[in-house]
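Single chain ahead, written as structure tokens, the form predicted alone.
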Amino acid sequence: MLDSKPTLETLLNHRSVRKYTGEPISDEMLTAILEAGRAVSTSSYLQAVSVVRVRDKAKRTAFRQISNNLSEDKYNNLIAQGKRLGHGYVEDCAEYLVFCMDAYRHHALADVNTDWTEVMLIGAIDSALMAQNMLATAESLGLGGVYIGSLRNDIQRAGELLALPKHVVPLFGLCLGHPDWDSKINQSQRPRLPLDVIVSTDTYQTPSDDVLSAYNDEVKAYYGGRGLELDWRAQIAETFGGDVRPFMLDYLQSQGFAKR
């Protein structure tokens, strides 16, 4: 029988884990994690999600290349030069799982139209719910993980690596493993927005500039403690200040989603 921590304790102690011991996850643990994901709520009982377990080392390396936004040749050249590249945990974690919104089974069983934007939302929500169930279960068992949205840097290549058919789209990855708690990168929780900014009653309440500035200062202090010159405002500007994966709509439509 697996020993798991209480739900509230598990959720309140969440942090992204990017450094692992190298110990494999037992079959019993992995099965429990997958079963917890399978048991999650699903819109209209559609179960519009599939998970691909990536074990092949070459594919792991390819996904790391994508996460670093590098071509295979440029990645190999930088590695040959001894350059330090990020997302090493994609290769090093015990399990790398890719969550996909999946309408393939629906087409196999019925004459359906899944090119509506609403269908895409259903698949994305189902995928996120399943993944969070699985990560929470993993953490309750003493494991850790981190989500990998950067596989969408080259979403077409990600889909090709997994041989995804039409009506299936890779959304994000999840690294899982036994945390190396001696690593500083795993030890701290990033501050979250205050509840009174996130939660409104009856109507949406816009946060004041003072509250947002105070939170920005809190984030800046957090990063300063880690030797970084960074705050939340800068992260927002970096993420949303320019083109945001402008190829995404074309790929979604090529896979049969978001055409109307």
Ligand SMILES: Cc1cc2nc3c(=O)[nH]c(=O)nc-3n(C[C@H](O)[C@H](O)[C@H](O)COP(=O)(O)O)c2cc1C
The other form holds:
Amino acid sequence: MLDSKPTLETLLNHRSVRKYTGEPISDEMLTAILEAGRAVSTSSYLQAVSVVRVRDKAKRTAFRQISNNLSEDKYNNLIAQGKRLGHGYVEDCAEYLVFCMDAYRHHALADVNTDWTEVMLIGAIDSALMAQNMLATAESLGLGGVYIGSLRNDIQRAGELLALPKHVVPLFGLCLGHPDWDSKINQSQRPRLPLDVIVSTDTYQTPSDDVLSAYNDEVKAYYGGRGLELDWRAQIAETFGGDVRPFMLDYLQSQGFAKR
Ligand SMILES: Cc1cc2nc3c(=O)[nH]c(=O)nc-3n(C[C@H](O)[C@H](O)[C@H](O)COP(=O)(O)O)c2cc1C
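Please could you give me the other form, the form predicted in complex with the ligand, since above is the form predicted alone?
Following is the full complex, with the preceding chain placed first.
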């Protein structure tokens, strides 16, 4: 049996790990991680999730291009100019897993309707739960990882790279590897909203402006410590302030999801 850290210690120590030593993950560890994902709870016993392990180097590069939101040509040009681009961890991590919500098997076995929005929610929830079982297991084994939602920058291309059939949609990736703890990028934990903001009893409690403002200041101080001029408000505005991947509904519908 592999040595692992206790659950609570593992979960409370979480931080995304974006720099790795390059050491591979042993077969024993990888199997333990995947089995822990397989054992997760699943809505109505539907098991509406599949995982694609991306080992091919060219595909890893393509996934990095997608995360950088760049076409292959633009990406190659910038690399040739020696420009520093983000998301190198998609290429460098020991394992890159893509989590897909999956209604393919249900169609193969039965005459079913999976174009309801509810089915999409089931698939997305099943995928997230399985992935988090895997990440928590990896962290308990001394590994680290980071989710990659930016594969949805070009979800169509992501699906094509993995040859996904209809009724299967790539939702996010997960990089895993041995953490390089000397790297600053892995060292700090991002401050979370206070417990009494995220948890209320019996009825939903709206947070006061003061509490939100205090948290915003805490995040600002956290980023300041990393030499960045950023706060939570700015980060929210950057993500939700404009169009948010507006092509998503078309893609989901083309794959047979969320038509009604
Ligand atoms: C579904 C999901 C998608 C994410 N996508 C990305 C991503 O594309 N790139 C990245 O660097 N981090 C990504 N992250 C990591 C988050 O930025 C990170 O979890 C968050 O900032 C909190 O930091 P922490 O995990 O270190 O506590 C993602 C996280 C989640 C849960």
